[in-house]
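In the block that follows, a single chain appears as structure tokens, in the form predicted on its own.
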Amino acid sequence: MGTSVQMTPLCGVYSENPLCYLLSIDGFNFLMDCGWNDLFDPNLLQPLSRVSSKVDAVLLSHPDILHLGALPYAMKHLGLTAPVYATEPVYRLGLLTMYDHYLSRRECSDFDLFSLDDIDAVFQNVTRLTYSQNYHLTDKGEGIVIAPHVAGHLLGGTVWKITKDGEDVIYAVDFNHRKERHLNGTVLESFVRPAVLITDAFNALNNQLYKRQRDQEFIDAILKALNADGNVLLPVDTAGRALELILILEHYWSQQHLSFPIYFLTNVATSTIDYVKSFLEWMSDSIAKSFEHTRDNAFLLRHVNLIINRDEFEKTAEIPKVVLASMDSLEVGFSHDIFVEWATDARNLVLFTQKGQFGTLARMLQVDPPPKAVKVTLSKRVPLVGDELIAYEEEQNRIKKEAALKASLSREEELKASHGSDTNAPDPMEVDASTSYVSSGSGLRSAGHLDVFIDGFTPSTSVFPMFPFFETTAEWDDYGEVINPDDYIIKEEDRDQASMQILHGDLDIKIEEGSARLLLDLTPSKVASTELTVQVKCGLTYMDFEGRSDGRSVKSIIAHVAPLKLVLVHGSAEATEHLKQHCAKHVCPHVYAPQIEETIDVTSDLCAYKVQLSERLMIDCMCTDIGDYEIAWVDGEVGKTDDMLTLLPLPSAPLPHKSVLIGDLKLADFKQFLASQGVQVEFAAGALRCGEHITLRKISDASQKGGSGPQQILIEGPLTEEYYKIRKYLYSQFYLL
């Protein structure tokens, strides 16, 4: 039978929540994703905690909160422990988002459901794979195959191929076929006929403008609110969209030679461009083909300055400006604060560039009519004074005194129980405590070996009175003296040395002086809050720079894959069930829409067999090489050797075959083809006419959706030179089997 195939919905599903899938695979668990919301609402994760345990790989496939921000609590909190799989930009790019997500979190809160510790434990366990990079699992999954594609959404935004016996899952969540300046569009459209597609009903319903027009609006936009000497904020994400905004402004200002300042502002803004600038092969051709002729990086700003404190932020000049901010929610970050900055001031605009997770403010705001006051918290980490101070510090005093005590205990009993094993070590000195005085201020302990007492020492009467000493004897094998290997574990303050200087070092990343502090514990502090009604006077608008595409592009996509079956997950529940009766209609009959842990059954209904060849068999074979493969036609039965199904050579000589031609002509190629062989070719009416009197039509199986069944290339004219000629270089763009 086929390959097994079951799919559970953790997280995501007839909603906009987060992404986070259980994707069984001939009994290997793979979790597609494993994302969390900007409120990280712990609610969310307990059908994640159900199987978390079960899960043997975790496969990432962009850097954002909403498909990887919760991999740091469920490796700590739920007991997951798989091996990560990802591409270097959703690694490099994935952490910094972490990183700021959580600096901006501790800054206006006690925050504590993960530690920069945990994000460092996560993301230094992530195996990164480049674009079509077959990987083989091993072990338990033994026979599959991953492969992360383009998706085109973020930089690194992945496509996942899962292939078992010749059968594809096609994991495809948030991709965007157009090709953007800093991205190439998705690949999805190169698969055809997978057994099983999973793909995203998040855009479904809603159709874009064209992206020169919605470019110019953009830009038109800010420069109305700039020249009214109003500010603009932009509330982004850490290192995903916000890449490609910066382009834009970046082109546009240098092209008009703008004089008003751009800001992006995040805790990691630096490292994050630092970063960007080593990853031009990920990005889309012209990039790529610019930097090889001239050197040009992309992200070598010239107009963009990069800030990753607010403090830094404040001694900007008061003209006006265009700041990039995290967080896109507005509920925590730069952009909350600057947002209750300006919100009162008419001149001034918001512009959000994606759709607020519902719950935050952001989505509160792009609701028509908006609302003309919200209320908001204002929190700061501040610095502890006076009796807060003192009684911090007695509080730190205590918890030390009690850690000291509690290690010199433990370092006594190893003590005795490394003398109890020495049988040939000399007996302690034994105090007697009912005849020892000892002053309740002398801070000595009853228990274990105690110094000499000096006020009312009595020694025992067989032993001369002398102070404590040990000798301590090496015990000694065959191969030397026997260690301790506890003797060589790192100390927990030297682990954390090293993590911040991972954080520091290996990574380069820059945050501000008052987030250092909170990592590193120096300044006792605490949140201060503050609630207030902000009422919102500046402008609010809403343009669609998500990087997805639009439903009238997922149907035509979908069509064009035809999988067996197909799977529609993260979308509204009107979006899920739109997109659910057109791809039953027009696509395939077997479409799913499962609910959160409900667990669907998608095994192909293909038969797949192994079989060998036959010794005999593959030395008749005419192999004849096709890329990276070699081909044969082959004819032969089957039978059975050692109880294995084996291709055997027929008994008698087999028939002659007719030829096969194996290929993908694409007609446009051809045309260009005939063209430097000096042929006169030119489209018309859907087909190519050839010369003055041949035509050649390409026809498919209507029957066959997806166009993935036989092609048929028709050739009309009359039998003269120039046919023969043209059916000549027609069959040399083909492999002759």
Second form
Amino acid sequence: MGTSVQMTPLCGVYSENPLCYLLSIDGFNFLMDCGWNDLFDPNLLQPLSRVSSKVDAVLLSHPDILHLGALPYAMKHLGLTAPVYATEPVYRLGLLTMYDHYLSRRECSDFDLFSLDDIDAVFQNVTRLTYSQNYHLTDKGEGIVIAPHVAGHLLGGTVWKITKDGEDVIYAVDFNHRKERHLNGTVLESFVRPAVLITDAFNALNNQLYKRQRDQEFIDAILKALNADGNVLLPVDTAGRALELILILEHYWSQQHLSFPIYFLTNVATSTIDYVKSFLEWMSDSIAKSFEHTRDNAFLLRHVNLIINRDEFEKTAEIPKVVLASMDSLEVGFSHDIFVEWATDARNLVLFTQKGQFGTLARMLQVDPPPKAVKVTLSKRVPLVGDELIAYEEEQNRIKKEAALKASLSREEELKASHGSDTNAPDPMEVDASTSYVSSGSGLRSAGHLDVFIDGFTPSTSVFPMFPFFETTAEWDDYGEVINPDDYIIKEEDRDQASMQILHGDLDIKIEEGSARLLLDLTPSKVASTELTVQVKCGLTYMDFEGRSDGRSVKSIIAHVAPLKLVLVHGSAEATEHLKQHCAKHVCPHVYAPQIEETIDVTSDLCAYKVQLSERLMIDCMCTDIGDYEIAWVDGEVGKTDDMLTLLPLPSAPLPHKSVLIGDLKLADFKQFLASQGVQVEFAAGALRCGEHITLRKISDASQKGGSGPQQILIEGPLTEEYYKIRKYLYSQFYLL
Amino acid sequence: MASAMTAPGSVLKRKDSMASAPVREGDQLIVTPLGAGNEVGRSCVYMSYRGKTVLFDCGIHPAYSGMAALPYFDEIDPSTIDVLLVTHFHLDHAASLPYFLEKTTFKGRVFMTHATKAIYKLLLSDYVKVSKVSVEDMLYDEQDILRSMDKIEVIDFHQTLEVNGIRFWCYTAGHVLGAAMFMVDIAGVRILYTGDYSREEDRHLRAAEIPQFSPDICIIESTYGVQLHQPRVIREKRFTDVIHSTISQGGRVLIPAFALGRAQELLLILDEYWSNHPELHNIPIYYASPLAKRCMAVYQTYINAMNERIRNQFANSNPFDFKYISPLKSIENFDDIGPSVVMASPSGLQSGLSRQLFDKWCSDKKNACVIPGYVVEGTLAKTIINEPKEVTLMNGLTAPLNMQVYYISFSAHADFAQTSAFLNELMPPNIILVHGEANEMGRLKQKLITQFSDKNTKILSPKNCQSVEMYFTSEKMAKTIGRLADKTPEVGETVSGLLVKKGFTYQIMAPDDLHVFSQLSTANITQRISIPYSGAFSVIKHRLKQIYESVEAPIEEPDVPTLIVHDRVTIRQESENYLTMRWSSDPIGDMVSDSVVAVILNISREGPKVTAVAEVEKTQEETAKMAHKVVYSLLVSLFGDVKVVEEGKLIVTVDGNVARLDEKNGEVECDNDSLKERVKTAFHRIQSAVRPIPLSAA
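To complete the pair, please output the form predicted together with the partner chain; the form predicted on its own was given just before.
Below is the entire complex, every chain and molecule, led by the chain shown above.
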């Protein structure tokens, strides 16, 4: 029997909710994606919380909130501890996406589901893989190989292939078979006959316009608004589809020499583009090629300006402009604020490029007809003033004093302790030193940093201490300076500020001035909210730039991949049901669309055993080359050597077997072939008329579509020379075994 | 497994004869260095196993020019090579690629990493421009390089690709940006080709990885033989000290270095040193390489191929944006007015700017020349390391060599400690040394032999064109799937089905399952042919009965007269004027139908004349006798000396070996196994030829 495979959806089936599925292969539990929605609704994670401790590995497929948003929360609060696997761009852009979401949320609320620290902690845990890297799991997962493959849709997007004992389980959600400006199409079609395919029904009911036409309409809509003196807002994700839009705009702007400014406004815009510039090897062939030939990095942007805070944006000139701002949901972030500001002007245009998540402002605006007015909450973090500030400062001072007192006590203790070991230290100065420290009040935290050893600096010993001289006696052991843990204990109140500082030091992320201001802003602040109703007068348009394969292509790709078992997830109930019906009829009989927390068993009912092919058998094998395959007919007797079944040649001459014709006849191709051989040939009533009297037809069994069962071909005609000639040509299309 | 060395070239020429007489103790694996065998330069290693051929690297020898610099491509047939893998962009590893791709019959696929490909083009364009050889001596031109770019495919580190059944992937090698070690897996036999590698992390590169799997063969560089590198810190200190003291005495420092690779590392060191020593700020550092400037974009883009350190720096500012180093275009633009540090290529001081400066500065003892890396035999740089009294200048005059010459190796090649630790970790059963000067390689080989003396490890150092042969018995495992595998068979049962081979994986399946497990599909062709015939149907039946054993009317009565011959061919009298015949295509069906057609046509031609054919029923005995006769004469024609001993017993004598054959059951008794097999096989074939084809099989 084959490998046992079970699958339990935790979120995101029969709906467009975030994706999160538990896939268990021979007892090894993979968590496929760990998404959340833009509203960060903890209720969605209920099913996950029940299984999170069982998870052995997390595989991420795309760097957006729907695929990895819940990771920090799950790691912090739900007891998820498994190692995470993702491609380099998913890791990097996912990290930036999380930062952007956190900062946007933080700007307008006291967001406390997770902190920047939690995000960092999660992403430190990620093992980064490259496309088609076969990664062999160890320990519990011994024998399982995971490999990411190109998915399209987002940079670094992954179709996961999990292999055990030669059986493939493929997880392919949100793939795109079309080549785009910055991404290659998915390689999903190159997988054939996997044991299980898990895919989404998200787009099963959507069909797309042609790319060129769509691009043109997109640009036309934008230019129309700009020329009418309006502004254009494109609500985008942090580091996903925004990249494609940026390239489209760049391209048209430089082609048409347009001068309208374009702004890319997220909390992490500059970092995003900096990192994206170094991900050329993950992008489309044409981008890689243009770099190899001219060393022009496609993301060296000439027309798009990167902005990371609101103030800077306010300073931009008051002329018609295009703004790509996060988030795409319009719930929070720059896009929210700008929308509120611009919605009331009929000249402006809000152009959605992605279907909004359910329950978000973007989704509300995408209905037809659009609402006349929407209620929004405008929240802003404002500095405290007046009484509030005084109260806050008093509180802070009290805390500080307590802390200082505590620190001075511990400091004295420490000094006493170090005094014992450090006999060189001049005695009388010591007390002064410690007291002056505390009294200087330069902050307890800085005390720990004052005597940092500077590399290459050797203090001169010939100089005697002079007044005012502070000999800081630090204790040293094998690991360096002895650290007083109390110095590093962070008070609850300013944890966030401190964590941001840690982030500043620890991470190789550029903290842009804007976010740095937000992060390191020590001025006490609070969130002020105002509810208001916005009259929506601006233009609202939705164009599909989601970069997913459309319904028709999804169907044909699934039919081509032809999995033995198919599992459908993520998509509205109608779409899921539609695709299920379709696939059950045309692809394979085993189509599953489980409900949340419904465990389905997709263990393949395939029987298989292994035999060793003996050399003697192989000598007599006459292999025929057919494309990638070599095929031969074997007759063998089963023998046994060292517990292995071995196939030996038969002792006597084998019985003749029924001959097998191998090949796939396409009547149209065959017609061309015959024509090239000088035979008169035409299609008539579904059959191919060859020469005078011969007809050739394929007897198709309607119920057996999707390449199952052998082809039935009928050739008829009178007994003539021509008949045998055509038959000869027909035979030449097949391999006989 | 066995391995043997043969005289240069002989194996390759014998290849065809080997294929026709397969060696059965295993499959032969051949490794032949076409370059870099007992030398440094023109790396190119040929490898072939089970009909698959891989070429590693495609370099030139920097000390020669024109055709002489190429690897020995004549030894192989370029058209047979499936995959060509290039480890890194250095000239001795990649520079004959345009020639090989454009001027030979090579039609396989070429792979290198992204960074290597990007730099390859810049580097070779520069090489073509700089190399001062006559037009007819030029191996290729700019156009060839551009065309070769279209044929080169890229591979990312750890990405596994499969071409023609050859699976391969690459690991970080640490030598230069984009340098890779290739692991090739053909039918389960793994070969690791290290290229140039370094296990030491430096300022911008990662150390070479240790592969996850141990290879069966490790083809490893031996540039530094048994030498040991000084620790990096000491090397860097010596380097900066030499430069500091020379310039503080008013001298000039020449650093001949190859434009890419080590140069970037040295520039990082110098830039950092200068920024830490403000007193040096007025001393200019020149870097004379427009090429390196062009490559900066590549260095800035592929930071993911570098180490964490540089990636962290990159987040703040571009570390390759040097503050204290200015570019220098040519010697004409150079104001030689005081102390300065100049880094110039080529590294071997053969020609170009580094040589011009050397000629200018070599006679002043205040000046210094720091040779920062490995220098190839036969170049001036190698000569001056031994500090001769005089040197020959480019204009042919001799001049005294007064300048100080320092050799501080920053070469990112593994030293003995790294090589031995690397091999210890991998424990490959076969080690092939390449890319090392003969003496160094010999010493390394001796030392490795001692180190692995108890491990049964084979260590080989073939010369150029000298083949190494090894034999691997690869177990061919097949997976029986689908209907055929409903239950696992017991010993002695037969398994019949289609053996489908893709790459090196085998599957056995029933023909009906073919479309399920592969992209192939099967077809049935039904033929229906109409034959004019106006005679009586019973005549046909009568005639056919004379030929075929089984001529039946169908069980359920049809509307028109119908006959079924051997359950294969159905004949129906559709009307008074014609018959139709229907059967499904296969060789036997076609044959039967042809004979039926012949019979029917004969009847039509002969008209109503019906001749009674005498029923000559041959007795069983006569048939047997006849068969015996045929068997005997065929055996005689095969083996010569065949005697009939008694009824049904034959004795076959070949070269003194005697085999007894029992004609009844086909048993053969013989001491010599091979003769036994042959007689047995021959007898089976004769038997099946003598007996009529059993039509019953279906």
